[in-house]
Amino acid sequence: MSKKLFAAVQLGSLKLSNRMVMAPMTRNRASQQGLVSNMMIEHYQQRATAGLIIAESSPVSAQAVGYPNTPGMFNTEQAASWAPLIESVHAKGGHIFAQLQHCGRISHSSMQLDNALPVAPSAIKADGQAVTYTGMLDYQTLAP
């Protein structure tokens, strides 16, 4: 294994302790209201020695939600729920970035406010099924 992997590196204004980057991966461990959970805090704290963590995707609005139990950042309560997670990673010397998302057509009306059809750039139905709170459901044709 290359010694460079464990060498510090400058990334913009951040000095990372090593060159390992934890890629984002949807964990579905937030509350149904999109709040960061204790399980999430523990998960990221355990991985804080990576040079950089890119957190799981976080919906940017209520219309952006596409998966159950994903941590949002689109209201004050959700944003505040990230603070203990970020502080725990920083306390271990780690760095963490957020991956922002809007699922578009890869969502389902059951994940939307008032069961509205998902918002996307076009009305084209995706192939496959959406992960929902009640199980896998076919993607839908979106409103034009």
Given for the second form:
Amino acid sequence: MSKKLFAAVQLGSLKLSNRMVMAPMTRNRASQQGLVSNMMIEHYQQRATAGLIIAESSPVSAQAVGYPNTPGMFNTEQAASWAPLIESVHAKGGHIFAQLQHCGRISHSSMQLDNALPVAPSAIKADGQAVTYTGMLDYQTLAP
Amino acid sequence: MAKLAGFDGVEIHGANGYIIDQFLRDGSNQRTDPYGGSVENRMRLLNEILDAVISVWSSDRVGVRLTPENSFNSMSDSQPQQHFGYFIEQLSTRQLGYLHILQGDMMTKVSLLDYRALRDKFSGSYIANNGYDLQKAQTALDNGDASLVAFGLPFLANPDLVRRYKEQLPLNPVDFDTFYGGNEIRNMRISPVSSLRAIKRSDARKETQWNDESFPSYLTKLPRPAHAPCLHPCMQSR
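Which structure goes with the form predicted together with the partner chain, now that we have seen the form predicted on its own?
Below, the chain from earlier opens the complete complex, with every other chain and molecule after it.
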């Protein structure tokens, strides 16, 4: 069988050890303030043999948040909390990209600052329910 | 912030019905200002975001993820093949690190678009995703359908997936109960052949930094996500 999957590949200026990518997967294990937890460090470090890891979605602002316990990317405290995770992946020869996220309408006012309604291009409500700290709640229709 | 933290690069999440995707696809974007209407307008937000990100990172350290036909989060588009063909042609002019596409619809398990045609519009590296296993991944690489392949569920269940595929070792079954929130124990095993690290439940709880009271425990008991691809080969291995 072809061995291409396990061959090194150049991605721009990065040399990846193989062509297997770990897809980004939200796991809701960060703190409520969006800080990386020890369990997350363990999780990514264990998988650092992947040629490239794409980390789970990180909201880029408080408004970008849509789910509970996702690791943030909008203040220096959060950035600092990622550093040991990244170091542990690098120590094993892995590479890791952040995934920058803004949930838009897939959020809920209870997850937003001052209970504001989430933002989106148009006032078209999503079907289904948002995952919040207090349970599954219907998505809301946003102001135009 | 991502650069400060030390990441090697960033992926812009333009997929799965979040805000960029909400702008890209006309099912969710019905604006009449410069950010809606035509394909050019619907891409405007993504372009502005890329302009900003590429001012911080060199473009080869920036990737973009798209999901042209995923209906997850109530998404739809009137002409995905044409519209995403346009978006991808435009992205191709930016010397990006990669284009990452989740192929197909996670909800209906159907894949109708011609992804090879989309892939061919992109001059850089293409990461294919959704339901790949070792066989399909090798085939995709051999055919030139992708430059790299992304694996989700198999990586959750198998931290050492690279080794298991390389040495053709059996795979762990995926355990949906451990997807979200703090129930990591069963996923801590490394491999069937080297020493198993069993972490006691109490140790795992002590290791977390965050305040337990804030953690919504119902997350560990959520029903199986509707979009989980039940037919993924890794779920059938035992």
